Structures are given as structure tokens and as C-alpha cells.
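Below, in C-alpha cells: the form predicted in complex with 4-fluoro-L-phenylalanine, a single chain.
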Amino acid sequence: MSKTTNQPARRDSFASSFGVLVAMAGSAVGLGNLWRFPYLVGQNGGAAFILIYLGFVILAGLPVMLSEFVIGRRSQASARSAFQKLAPGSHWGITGILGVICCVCILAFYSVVGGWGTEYLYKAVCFDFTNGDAENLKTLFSTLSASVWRPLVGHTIFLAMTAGVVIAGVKNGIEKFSKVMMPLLFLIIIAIAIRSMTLPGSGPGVSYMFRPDWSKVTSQTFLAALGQAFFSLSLGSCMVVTYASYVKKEANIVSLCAQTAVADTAFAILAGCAIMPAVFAFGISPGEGPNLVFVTLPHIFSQMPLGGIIAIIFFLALLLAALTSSISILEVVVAFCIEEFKMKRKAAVALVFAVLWVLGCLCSLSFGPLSDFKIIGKTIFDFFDFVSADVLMLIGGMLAVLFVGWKLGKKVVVDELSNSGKLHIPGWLLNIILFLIRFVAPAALLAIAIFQIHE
């Protein structure tokens, strides 16, 4: 597709609606689904957690996603200038800056976990898990994460792959990559879920996923479910604002957001179905925690028929899912640098790469030599995770719904969602969306914030 010639630095854009959908779903589906969701389900009572999670996706996640989409598509600008363009002379631009800071914090630790994924894919290809007992695999993971060089190599490779796609731009990098990887990813996870659910003894794992045990639910479960909904749908970080700014005016925002949320939730449940039945079939505790994917799964693979091959396929899926997400996080920061500092894309990627490489190294070393260095009682890795997923994303989400619901107002929202009346979105649906954006999502976020402060 040719570039428009009247503006030399014309903004890149997605070429098709399918491209937008796979890029949005690519951002949403990631380590959050494959690494975080299964262990949170395991720690918080299985199906009960999933139901609370679904409630938050609908009541808080979708309104925030729609709001961010409206901001990005209407302004056609990156994080900070989007708010500034829609509310000139105000301080709303700070929301965009918070989003950029949030993305830097996420990618700093995300890249380390992506690096572990790279290392585990390598180990799977070498069939290193074929005779692993649980203790050995635990030691393997703690030795890897606590050592100095190997995780840094993994982090560097992962960040370099991310940067490579982002340098190629939106249409030629992000969209093309996601178009191939997302369908592949769904096929892989469906295949593994079928394998896992047909293992002898997998029945209790399947019912754990689908039969709620409310006795495990505490106030912590609600916090975890909301945080996970935001993390998994990539909200409150201006990621949706940035991608939406590359979306053409004809796209149907309501349907794109709904499809993204459905795809992300379906993938998370499939990931649960791939992991939980196998966890039960091999008599492992579902509440294993963040180690679940890196310790428990290789143990399961080592005992499963065809486990060596399945391990390769699983860690390949993990890596691809992590990459389609990390490119979206990097794009937020790169687009910000391009627009705010008038940098060229390559220079912006190089600068952000350098900063993130250093921060990622610090996160990685916080499992080893820097493990005693604490910020507000947390290691560097946990600090970045906490500040982004538990603080900045929730603040960013709250500001986005308040901005759209109360600052932009009903007329603008209806105009944007219906493409200036060209799309026929039923009035009752628009009213429900507005009600969710103005009242329900802010109330849910406020309640959780008060809860969290009281804990």
C-alpha cells in the first residue's frame, strides 16, 4: 500500500480489520494467559476465580477497552498527545505519560520471563525434560533464574526479537507477524488442551476448571481477578490507545473490542484446559504458583507420552504469545518517542531498547546477586510487576473511563462508536456501554482501590 505523500512523516496504519483484530488479540494473548492465568486459577479455587474474572472482564475490562479505543481512534495520536489533542489546554496528557511509564515497567520484567521462555524452548528442543523429576526441575528453574549470564542472554534475545518486529513498523511488522502467529497459536493451544484433557486421570482437573469452589474465595481473589483482567486485556497502559490510533475510521469499535475480549478469554480458558487436567492427572498441586509453567509443566511433559514433542510445541507457543504482546508494549513507548521527540522509528527503537535492556537486566539480577536489594520491601522484579499491574494499569484504566465518560461526553462517544451514524448500533446497547463507562467501571475500580488500601 502506498504512502500518502502530502505529509512526509505520515503515521503508519493497519491495512485491514482482520489485521487490527489479530494485533489486538496478539497483544492481549500472552504470558498473562499462559503463565499468570493458570497459576492464579490454581491458587484461587478454579472455576470460582474464572467466574469472578469473567465478571470483571465484562463490567470493567470492556468499558476501559472501549474508552481507550475511542481516545486512540478519534485522536489518531500516541499516548500523551491523544489526550492532549482531545482536551487541549488540560492536564489529561499526564494519563498518557503514566501509560508510557507503565509500559516501560511491564516490559522490563516481561522480557525477563520471555527470556526464560526462550531458554526453555531451547531446553525442550534439546529434549532436556525427558527424564526430569520434580526436584531436579525445581532446581533447574531456580538455578537458571538466579544465575547471572544465561537469563541475561535470554532477555537480550527476547528484547531483540521484539525490537526487530517493531522496527519494521505497524503494517509490515506488527500486523504481518500477528496475522501468521495468532491463528498458529490457537491451533497449538487447542491441540495441547485436547491432549491434556484426554489423559487418564484428567477428570478432576476438568471439573476444577468448570465447577466453582466458593470456599477458596477471599477478598484477595477479587483483587487478583481484576488485576488479571487488566493485565490480560492489556488495559490501562495506553496500548489500546496506541493501536487504535492506527485504525481507520470505518472500523467497528464495539465489535473489535468484543472480539478481542472473547479471543483473549477463550485463550485463557484453553490455556487452563491445557494445564489443569494434566496437573491433576499427574498428582501435582494446582496452587504451585508462578513456577507452574516452568517447573510443573516440564515435569508433566517428562511423564506424558509424546511429552518431548509437546514440550517443544508448548514453549514455542509461549514464546510466540509473549512476542505478540511485547511488541505492543514496545510500540507504545516507541510511538511516544517518535511523536513527542520527532525521532525516526529506528532511533526510537534503539533508545528504548537500551533503556529496557538495562532495566530488564536489573529485574533478572534481582533473582540472584541483587536479591537483597529491595524497594518498598520488594525485589526489583516484583516492584516493576507491582507498580505496573497493580497500580499504574488500574489508575490508567480509571482515568481512561473518566475521560471518555465525563470529559468527552455522550455525543462524542456515540459519534465515535457509530462511526458518525454510519453504523447501526442499537440505542439500548449504546446506553448500556455508556452506563458501564460512566458508572460501573469507575465504581468497580474505586471499590477495588479502597479494598487494596485497607488490606
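Complement to the form predicted in complex with 4-fluoro-L-phenylalanine: the form predicted alone:
The following holds one chain only.
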């Protein structure tokens, strides 16, 4: 008689270091790089904002990312299980649960914005922007967001594309998708940047990106740069913890975190180079705000030679950027269901898809029929945005650095960063990393929290 065992199935993982890098970069590179970063640059002194942003990426973003990487790779487990494995018998597992809730809140409204991107790509393919003026485009966006069916269709398509990647698993879904789409995304944004910077009259826009205007820098600039550095790297929501749990033990996590931060920052700057020179070339204010992507840019495309083609390429880039982030968000929740409730991946994806589809529909309808329904004075869309970005991500990031800096202790952190002594990391660098994790990152996150309370 043959013997049988009840060993659990082998956990999925990334197959290569390049796969880890492009997946991590995909998680970081999202709508915030193409949508939020350019207009923050425009409102806060151009290169002055970029320099401040880079400083906060190093001082605050990297320490939080390293902390979450240590938690995920050390535990080889999903959000809640990771903290329970590393601190058994404690209440630290609540950090992972908060991360899962945060991801549900993010994807509920993020899929709606991704749906808008899907709709705008369709309109670009139909060359609907070739003769659009600013007022018509403003009306188009407000009409789209306030209508019932078209945003729901876009939201459903976007969420289905996200689920289609995640259902294939880590190695065969997320990694394969990221290996193709991330290089393509960078090539697209480089092509648009080159076209934008070669437009007649684009010179002032290029100068604006790379010449600091310190007269526009205020205390709000520092807080905006700090917030963008933190949120752009997908920190505080267990996305990094979950992806890191699929990383093999021989990988250099210090190098991976640094490369991810570089890729994310490079893409954000490229996005600025793709947008700001064109904005200046057509005499539009660089501080247009969130309307920059869905109103201002289509207006620019309508006046640009080959603008119809550029519009298609840009909104394809927007959709890809949104997807690379959304799959990492969805994977957090799916991995939690698989490990906590022993579900099969397909069943977990189907369940999470159904929940997020309903929540996303409510967020979408909050621009139309449900616009008068408020939670703590906010529409459903704004409530999910507020809970995730202003509350849960900050709490999650703070708990992660406190856990690694003070609960795990120096010996465990050094062992993980050095791959149990196989990698040589200078003592001075380890001391700097630990100092940033223990003191600087918590102080930075506390500053964001205080600012948001008094805002």
C-alpha cells in the first residue's frame, strides 16, 4: 500500500529577479505617476518639487519599503499570516488585516478610475479627441463620470482584466504580464516624452521640469512631496509584504527595493516630461490639477500634429499603468483568502471580484444617482479614497516600520537584509537603514497624519 501525505501545495513564487523587479515596479507605477505627479510638479515649483520628492523617497519611502520587504520575505506568508508567524501569540496580525481592508477600499474606487481610462482609450481609438475644445472635453468628462451605464461597463472591464491576470497565479500571471507590459509601458512614455519635448514652444516646459523655482515652495510642498513619495511606492497596504513573500531567499532585497524606487521615480519624471512640455507648448497653466489627464491632455492632443495617434498611445499607457498597480492590490486580498480560508485561487479571485464589483458600482454611482448619499460628509467614492489613503495606508506604514524597527530587532533585520550573512552589507549602511526605519520614517508618517488632521 502506498503512503500518502497531507503536505500543503507548494507556494507560488516569482521565477526570476527580473520578474520580481518588474512586478514590484508595476505595483509602484500607477495612475499616481501619470495623473497626480505631473500636476503636483506643476503646482509646486517644477524641479524644486522633484528634488524634495527624491529626498523623501530616500528618507521615508525606502525605509518603509524595506520594512515591508523584510516582513514578507522573512515570513513567506500573506498579509495577516506574515505578522502572526513573526510575532506569534501577539496582536500584530491586525496590521495584515488592516492591509487587506485597505486594498479592498483602494480597488473599489481605483477600478472606477481605471474604467474611465478604458473609456478614454476607446474614445481615442475612435479619434473622438481630434476636434475637441476644452469646454466640450470638460462636459464629456463630467457627463461620463455622472452617467450610469458607461462607467459601470468600464469598471467591469477593468476589474475583469485585473482578475484575468491574478487568476493565472504569481509566476504564470503577474510575472509574465509584468515582464511584457512594464518594458512596453516605459517605451510608450519615453516615445510620448520625446514627441512632447520636440513640439514648437516646448522649451519652457522642459526648463520648468529641470530648473527649480523655489519661490513656489511652501510647507504644503514638503507635505505633498512626502505624501506622493509614500503613496507612489504602494506602501502601507501590504502590497509589498505580499509580493515580497513570493521572493526567493537568495534575492538581494536592499538592491530590489532601491531598483524599484528608481524605476518608479524615473517613470514619474518621464511622465512629467511627457506632459509638461506639451502643456507649455499650447499655453496652458502647468497647475491644472486632476483635470490635467482627462480634460487638458485630450485638448492638447486635438491640436498636436498626429495628436490622434498620440492620444491612443497615451491612454494605452494610462490603462497599463493602472493595471500593473491593480493586480498587486487584488493579489493582496486573493492571497489572504487562499491562506486564511484555504480557498483555491480561482474561487478566491471569483469571490473577491464579486465583492469589489459591487463596491466599485457604488463608487461609480456616487457621481450620479448616489451623489447625495454621504458617509461622514463624503460620497462613497471619496469615502473609500479617504479611508484607504488618509487612514489605513498611514497606519499600515507606521505599524510596519515600528514592527521591524522595534519588535523584530536588529539581529533579525540584519540577517534578512544580508541573506543570513551571504551578502556583505557595510556596517555603516546597516546602521543608517535601521536609523531611518526606527526614527525618520515614523516621524515622516506622523507629520503626514498631523497635516491631514489639521487640513
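Only the largest set of C-alpha atoms that superpose within 1.5 Å between the two forms is called the rigid core. Positions refer to the first chain, counted from 1. In this text the structure is predicted, and so the values were computed from the model without any measurement.
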Q) On a core-based superposition, does residue 303 travel 2 Å or more at its Cα between the two forms? A) no
**Q.** Cα displacement of residue 226 between the two forms reaching 2 Å, rigid core superposed
**A.** yes
Q) For residue 211, is the C-alpha shift between the two forms 2 Å or more after core superposition? A) yes
Q: Keeping the rigid core fixed, work out how far the Cα of residue 39 travels between the two forms, to one decimal in Å.
A: 2.6
